[in-house]
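Heads up, the chain below is alone and in the form predicted alone; it's given as structure tokens.
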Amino acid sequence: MNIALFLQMAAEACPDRVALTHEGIHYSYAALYEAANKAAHRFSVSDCEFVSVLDVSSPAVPISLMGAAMAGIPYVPLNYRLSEQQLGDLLDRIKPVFLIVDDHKAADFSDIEGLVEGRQTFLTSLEMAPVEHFSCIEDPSAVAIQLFTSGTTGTPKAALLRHEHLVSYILGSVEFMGAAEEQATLVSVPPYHIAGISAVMSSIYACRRIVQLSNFQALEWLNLCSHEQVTNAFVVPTMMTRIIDEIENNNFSADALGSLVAIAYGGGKMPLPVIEHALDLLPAVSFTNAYGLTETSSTVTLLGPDDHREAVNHDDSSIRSRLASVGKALPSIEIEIRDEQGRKLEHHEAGEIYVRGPQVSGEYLERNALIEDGWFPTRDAGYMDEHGYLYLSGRADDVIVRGGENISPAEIEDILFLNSGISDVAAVAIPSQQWGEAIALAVVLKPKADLTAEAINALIRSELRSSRVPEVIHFVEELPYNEAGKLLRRVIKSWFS
């Protein structure tokens, strides 16, 4: 199956619903995917060997993942943050190709080996076409979707998704034509981050209208919320931080959000306070945990509206405990903890996490990662409990190993972040003579919070340990995350060099 025909089943079942609302502009189902026809016309005339969006969410993007998946081509949005010289690195990997940037920013590509078109310039020219009928190329096996990882340790990788693992995932988690008409999902994630395009492939084929916003903005997400009638939205960390910081601040009342029913969050680690937080503040609204990699197609655990009510206010601490969870595994989803020499843990037992799955991919155009069995190592920490539920702990590489001791930064920075006067914090490892590795703390304190450090490193030894106090504290302003919520660990840890 290909996923091109996620959009023609959509057409098909209700080609007059509202599939893409993009400032104010609605586009129907029938609509998209006749744009999506004629842009597969013009990929696969055009000899180049990707389709890649190098541009903020717009239709473009719907419209230039279908129409790519059509043709057999590969898709391969691209990171418009990036630097020039990063950017250069990535398009020579993918030439040639066929590239849709901002209008404004066109020519500065018109040396690239392949096709440039400003978006509008692509939209109109789609407007202005004849009617194509373009026969969807099937074969499961082909990339849909190539994904450059962030690059943080060195040269990005190119992760490869084939129709067979998106499929997969999509038929696993998605009722067809589930959505009510008057639903709308609110997609603010970036195009160019497996969350923004799951969303966009799980919208269309529950037949939920998607309601795009460009960049996000707090206040503006709010009011879009509003104006839109908003059902559903996904959001990552920092994100709901900041919308709850609106709320709080009087700038926006939680009544105008009558009709949002469900938020999903997930790309990084969500501060328990700042969901006990949300719970409060939108109590009509149900909350979704969603843990996933590129690697394996989006979402592989859930925590559930259900486990974040129950667990909220549960006088049982195994069960409030859930809320700092990832939830469960996905039904088609196996999930394993593995110690260094890849021996399986027992619950309670930290070690990497392990995914083996239909949906699960772990291929890279430079190497396949899958090992024995079809396993995948996440290179994510984390235990299970004895009832399933998924715990993180952060990056295997983030382990601050101080005398021969693991510490995860999880287990500090979760005691902090349950004082009153720290907005963030972040644990990472710097080097010491003496134990190998030291812990270092960059905090973040809320406004009019007075909180020394000594207090900092008193409150860490009542509720763990003496080898848990960092060598060093630095106050900061805020923490550095890329686009997807992630912390940049590595940034911080220069902060101490």
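Numbering follows the first chain given and starts at 1. Here, rigid core means the biggest group of C-alpha atoms that superpose within 1.5 Å across both forms. Only a predicted model underlies this, so the values are computations on that prediction, with no experimental measurement involved. First, how it differs from the form predicted in complex with the partner chain.
- Taking 2 Å as the criterion, T288 does not count as shifted between these two forms: its C-alpha moves by less than this amount when the rigid core is aligned.
- After superposition on the rigid core, the Cα of E182 moves by less than 2 Å between these two forms.
- With the core held fixed, the Cα of E334 is displaced between these two forms by less than 2 Å.
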Given for the second form:
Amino acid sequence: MNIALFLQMAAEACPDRVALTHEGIHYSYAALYEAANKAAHRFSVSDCEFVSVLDVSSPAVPISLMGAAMAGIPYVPLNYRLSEQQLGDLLDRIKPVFLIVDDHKAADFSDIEGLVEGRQTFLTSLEMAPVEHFSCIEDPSAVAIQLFTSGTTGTPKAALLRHEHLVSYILGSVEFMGAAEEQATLVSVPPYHIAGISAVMSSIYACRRIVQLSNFQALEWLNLCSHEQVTNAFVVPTMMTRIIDEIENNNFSADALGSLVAIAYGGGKMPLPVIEHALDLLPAVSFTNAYGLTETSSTVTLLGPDDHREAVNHDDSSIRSRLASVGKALPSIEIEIRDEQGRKLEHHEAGEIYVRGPQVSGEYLERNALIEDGWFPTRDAGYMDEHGYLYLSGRADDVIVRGGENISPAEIEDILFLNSGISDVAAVAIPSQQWGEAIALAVVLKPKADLTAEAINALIRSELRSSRVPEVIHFVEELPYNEAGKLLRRVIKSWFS
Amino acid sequence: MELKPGLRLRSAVCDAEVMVIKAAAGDGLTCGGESFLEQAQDAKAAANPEHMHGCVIGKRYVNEAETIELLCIKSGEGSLYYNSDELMTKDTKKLPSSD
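Condition change, the form predicted alone to the form predicted in complex with the partner chain:
Below: every chain and molecule of the assembly, starting with the one above.
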């Protein structure tokens, strides 16, 4: 039981079918499988204990993922948008590493423990290498993927996904070779996101061609859809907003999206006006909302195309409101809503979402978060209706999900606490039409400090990055705390509503 | 041979390969009338012509009680039996693509 089996089967069943398209270059399943075999050999003889890709989407992503799987080495995709300091901290935790980066950046990492190679150099080396028939390491409990998540404490946790979890997810939700030859899926989510990884695995198992878009831009996404005759796509809500804007502003005609059959979305809260608008603008497209977490090997609930169409114009408001739900659990997944004491709640009662099933890892390198009987407390809050539809009501913890990207408040607060003019600060999530959630800051200045909102924004931009800059800043006298000294973020949030 | 989830087996009579998804006790599992081989073994046996209806890559095979389940990872001419019951294909529930 190894995720590389998916590629091996695809190469066996349809060797000549196109598996992957990237900037006009195609790989067949046979070619992708051969490249993964050669990569497995290179990873194996390197004596590295991790394989990492610190780069945008390219053929190196599926090849490294599958090659590392065959070699029995954990695959660790890294976020290329992180600061030098943050990256350094993560690289320190994966030594020695076979690191694949943008060719222009290879020199920046020459002092790491392990081996660093530019993406193109790596791909060329595989083309030149003799054919390998690497025999897969067969250990279902081996770690296939280690993904750094941003935790509440601000220090990223290393989530572990074992082959058995990922294989359960794919076998349970994807039909082998279920796609027709002309089907193609446009993958524009970053490769360090669980959605980017599961897109690679499920497309390979379905034998559906992957079209990679390295950096999402709405017009480029639309042009690629049309040019490559894309049939399926996955987007995060922010992307959907921008795609709609692009069509609305007449930069692109929706008629040119004739090949598009289905769009799946997830990774953050979809604003209701956006999905209603999308359904209206693209009447021939099937929409699916997927909810899942890194720790659950991606999707655990689905709101399918029929639910969308039924809900959008229904007279009954309880059915219409389903458009705001993340749908029902996959057949192999169980969901419970529990209160703070861990007691199971009734329908419509809000609490923390617990998930159980063979694809649920719930495990970090630092600790196993699974509780009794294999249940995973997601730290997401929500409720379920009597028909099994799940509704999210935010994070049980305080992570801000901006445009599908998880932002820990501590990350921003820690930087600002270092400023001599600030005595207290809290970052909270506020609803945003464009981003799903945006950042709001409550700041307490020290007496006589004359720090402006502009200066705070400039500080965050220079120390972190622009996605961490708040939408709004309130200067206040003091922040609310309970008797135990715990910051009451709920109260702060209410200041901004 | 003890069956366990994740174990990969080769047919002794044809090209078929299967992976065990759900294991059942005993050694009543056959392909084309002959017991399966482990990956490393390389022996060929004569097939039972009445057990040659084929198995297809990507299909999942179960017995009636669903106590055993196999995933065919390479097609072959032999058909799959467990304790003299022919295994049937099991449909994966059709789900919309979510990624």
